[in-house]
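Take a look at this one chain, the form predicted on its own, written out in structure tokens.
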Amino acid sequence: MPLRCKGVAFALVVLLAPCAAQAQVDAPRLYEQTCAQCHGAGRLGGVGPALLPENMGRLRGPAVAKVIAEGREATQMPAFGQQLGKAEIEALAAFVATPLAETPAWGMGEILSSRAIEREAPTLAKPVFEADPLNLFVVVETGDHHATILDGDKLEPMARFATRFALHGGPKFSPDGRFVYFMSRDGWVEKYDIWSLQKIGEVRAGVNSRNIALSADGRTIAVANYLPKTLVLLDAGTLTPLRVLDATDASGAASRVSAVYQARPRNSFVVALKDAPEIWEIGAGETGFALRRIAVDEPLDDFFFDPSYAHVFGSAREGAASKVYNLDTGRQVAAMALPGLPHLGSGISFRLGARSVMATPHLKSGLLSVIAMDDWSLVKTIPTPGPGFFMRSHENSRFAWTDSMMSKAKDTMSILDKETLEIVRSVTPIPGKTAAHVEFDREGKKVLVSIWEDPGELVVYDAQTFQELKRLPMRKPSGKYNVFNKINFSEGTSH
């Protein structure tokens, strides 16, 4: 009988070279008779998540045949080491490392035949519970693929859920708050019902995915995709696809998107292509869709938009300098050299005196750069501990906290005071351990940190005192958004 299996996150990358005991192994075969009951055939995934190199994170190497071999805690992905050999449990890894041959096809047909309802949103005039329904807290724990919601005022949890394996850019709320939206890797776009504390159902929008956005008006999802490289455009309410469209440049050459953006006051939606020097804006309301094309002189797969949303601020990885466009002309009006890949996705906006100025944090330095957005002037370059991902603060709040999870000082949180612009405070939760991704609750008062570890906590601090007021244990809290914040465009969070 064959070896079936059973597993729901069978999460395998590697970088294996093949020995002469691998090529005595059918791989493919034995990927068939093991894994495709799961993770399906061709590697594109079922109930299980694809098994390609594009969707299966930070593991690497022989991390790989040791999942096959011992299995996966916290998930049904089973063990393996006592059915198959060394030499088969390397060849699988191996297997599942290398490319597809030929881009996987994921249209219009394939993403409605994915598409699950469980069950119609119920009416209600009222959440079902008694907490504040803007005051709370999604948290994202990766460590066992589950989701929290989080009372931000009692700060206890309220609800816990299964996710998709491997979930991936920020959640999306409706504009009143009622519905979150997840994507995970592998292209599953699940949509939750925080007032009744029920899944409503899922799609899948792509193989590997990048992110999604939110129409201004809440009825459109667009969803960036690398595999197939296309953009794809849902409705909302109940999930169906209504547009597919192949990420191609104006000369026909076909690109991965890499990231989407909801612009608010322009109702429309802005996309980043990877591989082709064009911005796209595509209208999200009566429109049809219309795509509007922005040539720029190199891709930018990384922005920040002022709150007008008449410019986008963008960068690319290996880029001399980033790049200011008026989106309205579709013209450049600034560069700027910003050493240390400003990770421009996480930046801040906030009042300086009489100016309105962006903060951002740098991959690959210990920095933040201060940006003044009437001249896009830097105003300020301020030292961190070590390079940081995350920048977060609040209106209501005088100071912005970032880490510095890049570096050796993974652990320490930095305090800027964005009066002075200069950092006042750090704080350690936990020595040695990963702290990251704060957020505000909703009146600024309260900042929550991750420790991104498995097991892990949210820590609470006064955002006024940084004093320790809380702290929740949790499976490797990555990231938690508070439902006001998200929905307002508060200055302090991401978009």
Ligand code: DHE
Given for the second form:
Amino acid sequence: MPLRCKGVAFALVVLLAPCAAQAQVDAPRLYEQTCAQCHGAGRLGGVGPALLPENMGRLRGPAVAKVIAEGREATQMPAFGQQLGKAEIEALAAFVATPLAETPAWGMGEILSSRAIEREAPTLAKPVFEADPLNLFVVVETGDHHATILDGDKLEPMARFATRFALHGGPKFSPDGRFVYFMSRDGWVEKYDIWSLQKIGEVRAGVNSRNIALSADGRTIAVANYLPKTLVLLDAGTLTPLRVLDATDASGAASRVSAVYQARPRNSFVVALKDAPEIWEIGAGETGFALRRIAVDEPLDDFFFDPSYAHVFGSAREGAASKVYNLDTGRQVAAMALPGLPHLGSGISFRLGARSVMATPHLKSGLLSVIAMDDWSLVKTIPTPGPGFFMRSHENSRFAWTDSMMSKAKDTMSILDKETLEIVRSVTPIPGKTAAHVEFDREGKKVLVSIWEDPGELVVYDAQTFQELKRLPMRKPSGKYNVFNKINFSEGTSH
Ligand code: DHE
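Condition change, the form predicted on its own to the form predicted in complex with ligand DHE:
Next comes the full complex, this chain leading.
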């Protein structure tokens, strides 16, 4: 008995030792001395990203300590393993995983002072290159935080430049396709001039941001923020802030803003709120950003729009049903219990005989759902090798491509025949390597698939024969966006 007690006591000492050592470290002070120069006072970000749990994505626990000790490849993050002890590293890792005690202020003043314009966009009658400016792809490479401008005819890179850390969501294009706007999870909005192949400037619109949308006239950028809980409107020409809207519902309760979308035919932005049972519509153009609240029975945070933007189809991560609201009347017109979390934001639309349908992958089940948009009924459920994230097609192609990146079959793309609603082929570009996110060229003749690894690749296929045409090395190409398809709101792409 005494021996067992001794054993327990010894085990406790061993278990407690690192915690005790960690507790002796003054982590906030160590942060200010070691990290603040790059990551900003208060962990809000600077040259380096914000070190807040909301901003660090899947980087958690021991993985954070490893980055502090060993540094991070393809970034300016150095290794601190020689300079700091194990307890200090663990204390810093625990510190940056702690939420802030108070919501940081990030209003008009902070946004304005973060604005940095490198140059005026030059006056140009045409681009400085010969390639078709509408058949370019903008490839976001999150492996080393760069973007590539790719000639969609020759399939050759034309320019490659550094972006802010951790871009998220699709970049947005001005209506003529000349300018592209990127957003990072740290709230930076960057403007790049495709015609002159140079960066124009940047501004920080939030501390933790979700996505951006551009108004139909290309004059206003809306930025959806989690931290602080705001929707920010920027002048797309100058990147100056126009309005900071606190996201509070009709009862005054604050909500994170999940996402903002451009509803082009309505000349408005439609806004998804994470914590409030409302959908917002904000007028763009001459309407003075008038806010209209649509009451819903539970918060919806993932949206698909029918091509006319008369209906929004929304789901909630934690909710049981996906719901359709008519944006004109503000009324719910349908509800559907779709199993396995449909990823409506990746939904596409197409004609099936006389009907208009949409198709969506599911994040938690290996299937595609095809839904008729006239009566919002389920047309078919199509099994795939595993849960997926993205889906793409094109008006000129009979086929739609989807991945199974959330499963063991992460290396396999499934090809759906949009006429028979059967999976007619699967391709595995590199066995064992994640294949995801597809984009067609402007004619719908070529398909570009990402090998979502670092280093990764773009693998180009013939959209009709599925023959491989080319491979291009890339650093984790998380997404690629064809200028023509994007500015024309192709029915085969998410908007
Ligand atoms: Fe995304 C788009 C939300 C996690 C890569 N993602 C979007 C959009 C939203 C969204 C609302 C549409 C914005 C747009 O394009 O304007 N994403 C979310 C989440 O809520 C979720 C599940 C959790 C989160 O951490 O935010 C999430 N997303 C991820 C990832 O883990 C992915 C795979 C890797 C990454 O880079 O973070 C990822 N999301 C993407 C990509 C797009 C995207 C590549 C653009 C798709 C497109 O083709 O338009």
